[in-house]
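The data below hold one chain only, encoded as structure tokens and taken in the form predicted alone.
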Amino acid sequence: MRRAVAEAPSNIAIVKYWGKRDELLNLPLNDSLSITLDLMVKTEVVFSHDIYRDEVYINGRRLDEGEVSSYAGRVLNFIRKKVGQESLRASIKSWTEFPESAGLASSAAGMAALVWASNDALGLSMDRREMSKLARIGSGSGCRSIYGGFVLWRRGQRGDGEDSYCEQLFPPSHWDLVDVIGMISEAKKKVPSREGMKRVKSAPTLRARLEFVENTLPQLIGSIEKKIEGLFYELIMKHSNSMHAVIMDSWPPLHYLNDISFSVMETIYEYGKAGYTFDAGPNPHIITREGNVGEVEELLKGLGIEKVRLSRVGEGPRTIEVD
């Protein structure tokens, strides 16, 4: 028996990642960029050639056969061939910090902390490179999670996927960002992410979206490197929308944002001191510096929202237990 107890930070990402060129190995069709939080996973992986078949337990529920083979399935195979052991299964329990399904990354999280305590219960030596084309295949957004502070995702071109691969930018420590994040809505969201990106190349805004990013990614990673806040925010909010777009423009029409969340989007604007970013669901994510949270905790609570989550640019993943 091998095993390991490892958590992993979920993330936000402010160059949104929506849609694939191969669904299999979950590469994206454009680069994305993230800011890694300090909102946790924590998983405990046990390998054994005694366990019947894979199983997977999430804040004390046990998922059903095709909600394990769509996730942490993916992973597992690539590892069984990787350690030559086809008959190695994995017993995996998970517990989060937030909301499973509502739009705060808890499956990139999940996935991170898989491969991380994999890695370390197995031996399998795998750097961070390595160790993010791994997550990538479980859960696309997870490969960022290998990573703190801010972090590039490569889409890469290659049709193996050894060239989509994620790298940090800048560490933690390179600016006082804070992620104020209000609890709009904790339900499971109706279409789950991996769904709604098979219907985005239906959008006939897809192509502008895919330019926009290319176009503008330099610019907001240089407003990241200069600490340039009026760009950062605008770019930020910008490809939000752009994302947000789309997803709507899909066929059949699909929409993650509520009344509430666009009143979030006017008053972030207006207020010009942040910036809003929204993940697939309605939960808002203010990106601020830190003198600026509690204002930002007061706008959002005379817009009704009474429950909000902070988060500091948190670090990446870390072991906890190897047996």
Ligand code: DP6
Second form
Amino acid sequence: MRRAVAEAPSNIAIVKYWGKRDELLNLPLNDSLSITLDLMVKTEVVFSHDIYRDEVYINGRRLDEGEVSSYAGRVLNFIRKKVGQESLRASIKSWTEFPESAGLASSAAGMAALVWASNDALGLSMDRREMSKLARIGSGSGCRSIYGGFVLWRRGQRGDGEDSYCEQLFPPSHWDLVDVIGMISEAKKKVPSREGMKRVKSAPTLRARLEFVENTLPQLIGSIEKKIEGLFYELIMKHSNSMHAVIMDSWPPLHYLNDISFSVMETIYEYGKAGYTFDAGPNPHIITREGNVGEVEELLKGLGIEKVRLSRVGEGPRTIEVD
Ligand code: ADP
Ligand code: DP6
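Just the form predicted alone so far, so send over the form predicted in complex with the ligand.
Then the entire complex follows, led off by the chain already shown.
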């Protein structure tokens, strides 16, 4: 029996991953960029030949076989191949600091924590780049949670995914940004990202979005490097809009934003000292400087959003225990 416990952070994309060129390997259509959050998932993994089938518990809830096989199971299959032990099985127990399925990317943190803990438990000696590729196979956005700070996921070109991995652009201490997350809804989304993303190829505006991402990514990275606040906020808002525009342009019809999300977009744009970004859900992530947090909270309150969660720029995963 080999056991380890690790924790890994969630991340918020500021250049969004939406659309794949390979669904099994989670190879994206475009590069993406994220800020690592300090919202953590803790995972214990036990590997043994005496376990009958892979099992996953999240906050005490046992996942059904289908859920296990399309996320954690993909990571475990890869590990079994790597170590040449086809009968090895895993028991995984995971705890989230934040509500599962509230659009806070619990699967991303979960896959990163699983990969990190498995690397420790089995002594695989993978470096971060290898771990980011493996987390990606579990869930695309998970590859960015292997690093702290500001993280770039290179889409890569190869069919086998060997050049589709992440790297840290800047460490957490680079910029004192805060993510003020408005908790509008903690309900499970009707169409999960994985399903919604499949529809993007039906969107006539997809090509324009891919060009937009390619043309603006260097500028966005430059705005982070030089800490040019106004440009940075403008670009992250445009990138959020760009993803939600192709989502609305997909067929069958799909949208994740609601009336409150749209009011937040107007208010934050007018405020000028923050930028908004939305994942596949209505909850706003307002990125701003530490000194503006109080004002942003007031603005959100004015729109009826009383409950917020704050996150600073977070560190990458860490090992908690290895047996
Ligand atoms: P998302 O994070 O993409 O919004 P969910 O929270 O609904 O999506 O998670 C999608 C799937 O990811 C779950 O059905 C489960 O199989 C897997 N998953 C999520 N969190 C974890 C975790 N902490 N450990 C293992 N698997 C997880
Ligand atoms: C809107 O990483 O959850 O959060 O690779 O199918 O598991 P799979 O999808 P997932 O999609 C994340 C979509 C997003 C944008 C992002 O995080 O870049």
